[in-house]
Every structure is written in C-alpha cells, then in structure tokens.
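What follows is a single chain, given as structure tokens, in the form predicted on its own.
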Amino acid sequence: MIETSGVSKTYHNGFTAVRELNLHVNEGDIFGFLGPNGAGKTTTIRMLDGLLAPTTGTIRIAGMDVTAQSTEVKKIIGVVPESHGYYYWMTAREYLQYFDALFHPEKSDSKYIDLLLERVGLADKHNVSVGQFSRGMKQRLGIAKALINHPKIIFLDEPTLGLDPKGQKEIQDLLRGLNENEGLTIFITSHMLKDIEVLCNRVCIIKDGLMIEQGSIRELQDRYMDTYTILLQSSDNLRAVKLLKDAEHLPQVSLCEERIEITCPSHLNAEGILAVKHRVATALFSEGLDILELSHKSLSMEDVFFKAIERGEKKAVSA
C-alpha cells in the first residue's frame, strides 16, 4: 500500500529532516510510525500526504507515485491531523456536508454522511454545533471527515492525545473496527505507545531522520528480549519456589508479587526452553502442586522503543 525508496528531505536552510527512508506498509496494516520529538515524523507524514515533495527518492501509494500523481493519490487517502481546522459554528452534519461537497460537488451523499455519523458514534449529536463537542467527540468527527472520500488508507497524527482512558478506548475500538470490518489501512504516528501496542501489527521507529527498526511488534519484542522469563503461578507459590530452587539444572528462580519468575539463559533455543518448562512441571507435579498459570514475559512497546532508540544512539556513536 505504501512504499518509499531512498526518501530524503532537506530544507532550504540545509537541515536534513529525513534520510534514506525505506518504508513498507501492506494493505490492511495498522502501522505505527514512532520516534522522539524532532525525529522526522511530521516531515515524513507531509511527504506521504503529498504536502511536501521529497528531495530525493520515490513514494508510491497503491502503486501511484505521490509526486507525479498527487491528485489521484489524494482521492484515496484520508488525513486526521493532530490539530484540526474545525468550524465551531457548524453542526456535525454541516461539517461533513461541507467536506463532502468538496469531493462530490455534483451531488451530496446524505446517506453516507448519516452512515459516517453512526459509525463514529455521533448520530445522536448530528445537530449539535462542533463548538460544544468534547475533545474525544471532535476526534471522532475528524475521523469521519477523513472517511468522507471513501479512502483506502488514513493517516492519523496523535489520535488519542489528551483523551481520558474511556476516550482512548473508544478511538482504539473505532479504528480497529474500521480496519477489521472494512479492510482500511491505517497509518498512525503517536507518542501514546500503549495505543501502538494495542492497535498496530507493524511499526517503524525513526530517530534523527533515520530508520532504526521496522517490523511486526512480535518480531521487535523477540529482537530486544535479552532473556526469556517463564511466568508461573502454582497452588502454593512459596513451596514451589523452594522446590524449584533446590531442583538441579534449573535457571534463576524468584518470587515476584503473586507469580514465580524463572529466568532462562539467553543462549537457550526453543528446544532448551521447552526442556526447562518440562523440568519445572515435573518438579511441581511430583510434589502434588498444581500449575495455575504458565506463560512468559514479553516486552512492552515502551520497552522496545527505548531499547531501539538506545541501540540507534550507540550505532551513531560507533560510526
């Protein structure tokens, strides 16, 4: 759906905001685009949207060159910027009608506008002025506006910024529904890493205009996991910890709150980890203890992000 090849952007003052960016976003992805402030995220989004031309490199969306075919590309994308240009005196319905007229000047599609209002949970607020909307309601209206032209992909900049937990979940559920039910490709840039972890199947992390990582969240979690930690809960954790510590050929064992953590050496492969789990089960079952939970610890998106940024900084220093 999105392919960039060697994309760089250097401004007139000589500052290079993006360097040799090679993005790959599949159709149907919910793609997270991450980086610290000043990393080049906004510049990249503006190039993808066709608002800025890259200095070098090419950008293709749905097979079309964004620079050479900008008019056609704009017909299949929707954009939800961090700061919306709302017309507060308009009602929600009037607001969507206004933008619908820009895309379809020959005929307004009132039924589709009604459908959009229902889809984003604003059907009962269609006659309420936008000035009376909460931040979360405005965000939902912004998403409805981005869908007015039946896009194949939408770009969202900080879609849950400033929302309370309930508002964040409502936006997450809305975006997930659009992706799952309609196959919409979604490109999100956000500092809310929990959003990225909950929503996205693939991510890219950039710093100082350079891509540091790109891949599925699971791939990045595995890449930055220094050790494999088994999480265990038994019918008697205190007794289980003593048994496991006394057992031979078992790695480090500790009790953390209500779960037992068994830290495996980093060199163990999948077969070695399975052998550890077998020894744990055997040790507990032989003493009449039940296993209530057996899982493993995974890195959060926040852990992955900071580890990737740190590795990127070390590479820059060594270079």
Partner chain sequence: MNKAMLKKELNESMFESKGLWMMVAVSVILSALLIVVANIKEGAAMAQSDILQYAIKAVMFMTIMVSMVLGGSCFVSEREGHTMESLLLTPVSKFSLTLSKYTSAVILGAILYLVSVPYIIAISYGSGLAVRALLICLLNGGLLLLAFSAIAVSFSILTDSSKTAILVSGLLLVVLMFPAFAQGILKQSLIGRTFLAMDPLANCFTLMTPLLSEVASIGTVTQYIWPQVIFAALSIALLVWSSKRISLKGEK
Contents of the next structure:
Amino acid sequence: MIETSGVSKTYHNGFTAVRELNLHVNEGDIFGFLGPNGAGKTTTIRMLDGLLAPTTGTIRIAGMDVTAQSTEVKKIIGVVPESHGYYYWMTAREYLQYFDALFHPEKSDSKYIDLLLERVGLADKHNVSVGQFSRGMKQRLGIAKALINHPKIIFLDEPTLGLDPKGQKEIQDLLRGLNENEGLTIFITSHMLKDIEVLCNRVCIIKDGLMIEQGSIRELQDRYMDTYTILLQSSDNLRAVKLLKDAEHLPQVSLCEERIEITCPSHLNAEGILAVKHRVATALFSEGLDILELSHKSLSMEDVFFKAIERGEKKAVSA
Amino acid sequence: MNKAMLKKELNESMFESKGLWMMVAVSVILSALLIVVANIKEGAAMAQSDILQYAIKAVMFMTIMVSMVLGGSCFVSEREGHTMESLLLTPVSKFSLTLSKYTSAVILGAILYLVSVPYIIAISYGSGLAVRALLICLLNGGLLLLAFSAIAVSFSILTDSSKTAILVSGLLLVVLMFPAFAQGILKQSLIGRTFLAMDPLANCFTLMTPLLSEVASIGTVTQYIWPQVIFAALSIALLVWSSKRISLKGEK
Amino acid sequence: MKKKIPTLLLLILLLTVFTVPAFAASNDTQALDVRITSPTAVEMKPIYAGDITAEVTNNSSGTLNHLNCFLSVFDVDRGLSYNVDEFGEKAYVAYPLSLAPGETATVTIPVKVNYVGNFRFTVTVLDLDSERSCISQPLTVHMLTASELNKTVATIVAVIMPILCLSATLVLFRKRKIKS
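Having looked at the form predicted on its own, could you now put up the form predicted in complex with its partner chain?
Whole complex next, starting from this chain.
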C-alpha cells in the first residue's frame, strides 16, 4: 500500500531530516512509525501525504506516485496532523460538512456525516461548537474529518498526545475498529510506545532521519532478545526454587514477586530451551508440585525501542 | 474557485473576524462626517463637489483598509490556527484556495461600497453628480479594492504573521497615497510629477476634479484610469504568483 | 512765532515721510508699476479657466534687469492664502523680466479655479537688484456655488444608515445563533 524507495529530504537550510528511507506498508496494516524527537517522523508523514516533496527517491501510495499524482493520492488518504487545528466557531457537523464539500463539491453526503459522528462518538454533540470540545473529542473529530473522503489509508501523527488514559483508550479502540471492520490501513507515529504495542502489527524505528529497524513487533522482539527467560509459577514457589537450584543445578533461577524466572544460557537454541522446560516440569511434578503457569518473558516495545536506538547510535558512531 | 470555501470565508469574515461590525463602524464614521460637514460653518463653505470628493476618498480608504485587514489575515490565520495542513490535504488546488479567500475579501469590500451608496447619493443630491460619483466610487474604487486586496492576500501568503501582512499592505497604501497629498515644489518637481503620473491612488484622486468639479466628459480622464488598471493587473499577477508559494507555518 | 509752528509741523511731516521705511519704499516703487489689465473681475461657476494679463511698467530712469512677476491668491471668506499651484498647472510659474526706462511688458498667467469662494488675485513684481516689490490692484474672483449640500437629506441618511446597518448585523447574528 505504501512503498518508499531511497527517500531523502534536505531542507533549504541544508538540514537533512530523512535519509534513504525504504518503507513497506501492506494493505490492512496498522503500521507504527517510531523515533525520538527530531527523528524525521513528521517530515516523513508530510512527504507521504504529498505536502512535502522528497529531495530524492520515490513514494508510491496504492501504486500512485505521490509527487506526480498528488491530487489523486489526496483523494484516497486521510490525515490527522500532529498539531491539528479546528475552526472553533464551527459546530462538529459544520466542520465535517465543510471538509465534505471540499472533497465532494458536487454533492454533500449528510448520511455519511451522521455515520462518522456516530462512529467517533460525537453524534450527540453534532451541534456543539468545536471550541467547547475537550482534547479527546477534538481528536475524535479530527479522525472523523480524516475519514470524510472514504480513505484507504489514514495517517495519524501522535494521535494520543496529551490525552488522558480514557481518551487514549477511546482512540485506540476507534482505530482498531476501523482497521478490523473496514480494512483501513493505518500509519501512526507516536511517542506512546504502549499505543504502538497495543495497536500495531508492524513498526519502523527511525533516528536522525535514518531507518534503524522495520518489521513485525514479534520479529523485533525476537531480534533484540539477548537471553530467553522462562516464567514459572508453581503451587510452592520457594520449594520449587530450592529444588531447581539444588537438584537440577540450574544456576540462573530467581524468585521475582509471584514468579520464578529461569534465565537460559544465551547459546541455547529453541530445542535446548524446550529441553530446559521439560526438565523443569518433570522435576516439579516428581516432587508433587503443581505448575500454575509456564510462559516466557518477552521484550516490551519500550525495550525494543531503546535497544534499537542504542544500536542505531553505535552504528552511526562506527560509520 | 471553491464555493464551500468561499462560503466559509465569508462566514468567517462577517461573523468571526467582525466584518459586520466593521460595516457598522464604517457607517457610523460616514454618518458622523456627514453630520459634521452638513452642520458646521466651515463645511457649509465647501462646494458640494468638494464634499463629494472627500466623501469618495473616505469611503475608498475605509473600504480598502477593511478588505486589507481581512485579506491580510486570511492565510496567516489558517497557519496560526494549524488548519492550513488540513486544507492543503484536500484536492482543492492552491490557486482555488487563494481565489476563494481573495474573492471573499473583495466581496466584503463590495458590501462596504454598497453601504456607502446612500451617503454618496445624499451628498450629491441636487447636483446631478450622483451617477458620476457612484461610477468613481464603484469603478475606480473597485479597481483599487481589487488591487489592494490582492496585495494583502499575497502578503498573507508570503509572510508569517497577520500583523506583518496587514502592516506591509497598509504601508504600501500610505506610500502610494503620499504623492496625492504632495504640495508645492515637491508636486511640481520632476520626481513629483513622475510619481503623480504613475501613482494609482493619486490618479484616482486627480480624476475626481475634472469629473465632479469641471463636469468634464469621461473620455477626457482615461489617462488617469490606466495607472489604476495597470496597478490592479500587477497586483493580481502578484497574487497568482504568491498562490504557488502557499506553505505550512515555519516551512519557509 | 505764528510762522514757526506751521514750519515746524511741515518739517516733522517731511522728516516722517522720508525717514519711515514704508513711506520711503512706497515713494521709490513708483518707479515700477504693475496692473492687472484683464479680466477686470471674475464671477463664475463651477470653474474658471483663463489668462490673467498684467502690465508691468518701468517708470524709472534706469534699466531694471532682474524683475520677477508672480501670482498670489487670498481667500477673503476663509482668511487664507493658498499655494497657487492649486489654481492651475502654470499658476506657480514666476516670469522674469528686463525693462528699459519707460518700457512696458505684458505678462500672461494662465489660471484654473475650481474652488468655491471669494478670492483676490494679485500680481507681484519683485526687483531683485533693489530688493523692492510692487503689487498690482487686486482682481476679484468670485466663484459661485454650483449646487449646495441638501442638509435635510444628508442628515436623514446619516441617521438612518447606522441604524439600518446595526439592525441588519444584529438580525444576522441572531439568525446564525438560532441556526446553530
């Protein structure tokens, strides 16, 4: 759905915001675009939606060249910019009607506007002026505006920024619903790594305009996991720890709160890890201890992000 | 031109940017001036055609100022209110965007001219100069309105704050008005005469004397109309050129 | 004694005439004379465009080489004098002259008056060598009012228009409020 090839952007003052970006976003993806402040996220989004022309490289959206076919591209994308402005004197309905008329000057679709207001939970506030809206309501109205042209892709720049947990949850649910029910491709930039973890299936991490990582969240988690840690909860954790340390000679066993953590040696492959799990289970069952939970520790998106950034910095230094 | 945008711009100009209140203010100012002129001794000493000339100048000045204030803030306010990005993401072209905003500023100016029509008729009542006065007000004033609104909208595109856009356009108005008030030696000097021949405002003011005081035929004043036509054409060319440079806040 | 008093008075008079500069100048400028010959008076509306012709005569025994002749305007009703360039494109031009003894020259100053009022036009001749001047008799220019401002109509419009505009504004705002 979105393909960029060797995209770079250098501003008139000589500052290069994005270098050699190669993105690949599939149809139906919820794609997270991560990076620290000044990494080039907003510049990238503006290049993708055709507001900025790339200095080099090509961008194709739904097979169309964004630079050459910018008007056509604008018809199939919806954008919720980071600093989204509103005409505070308009009501929610007037605001949507206005953008509807800009996209479809020939005829207004009031039923679709009703549907959008319903979908973003603003149906009962349709006649309230935007100036009286809370931040969360404005953000939902912004999403409704981005959907006014029935887009295939929606770009959201920091959609949950400044929202309280309830507001964040509402936006997350709304976006997930749009993706699941309508098959909308969603491209999000966010500082809220939790948002990305909860919503996205694929991510890209960018730093100083350079892409550091791209892939599914699972792929990145696996890529950055140095050691494999088994998480275990038994009917008697204290006895279980003693047993595993003394009888099974597993040195990396520790009790953390309600769970036992068994860190496997880094040289072990998948079969070796399975063998360790088998040994642990057999030992516990033979001593009459029950296993209440057996799982493994995975990296959070935050861990992945910081590790990726660190790796990017090292790469930059060595380069 | 996009009708929805024009409607929104008119709504915004009239209600949110206090365009309607400006219209009331213009009418109050014109009424006050008219009452003063009609009732004071010094006013009575003036010829009707002179009063008419002053009235037309006042109407033109106020109308152009109001249109410039509205035109000068139209793009900057979108940038300052962060709504520009959403507009640029619609399929509406930059030129259409510019044209809609420009037309709105001109329409508001035209409404102000219409408000001034009864005043012009009242001042020229009995002199037989009403038609001439209205023609000057609407045609010459119209040309200047087109020109100065275009300049204000252009500066709104090219500068980063509405204050700068309005100030620069206002300054241009004052600078162009200056030769019209030049007196004596300055007026008769080569530079003075050159400026007077080229200056659209001075020419607009100058043509009022033959048309209203001397009741000369319209054909004799064409030399004064050309500078205004050329000025309006150049201003609109500037607007078209500027429309390609619409950008987001800070992007420049 | 009786003869002494008139003699004294005569002496005082003679002394006054010859020592006060104004009288002295007046006496000397008789050597130069300027007179507006045409028109004799102007009464017009709404505009007067014509030539003012003045004759300048050198009554002295010597040649006057550096004479300059120019127009001045006085507004009787308003008690003002004006920049003469407002009274015609060439009205501000000064005309240099050189006159032999007894010679008379004619100066033509084109004027165009489009102001309403009661004016006096004079032509001044200035002799730059002797730094003396001579002013012509005033030409009465009475520009009549072509038509007058109708105070009643003006006042009615001045009162009605703001009320109309204000009412229209309030109605439009109210309509908008109801709509939303």
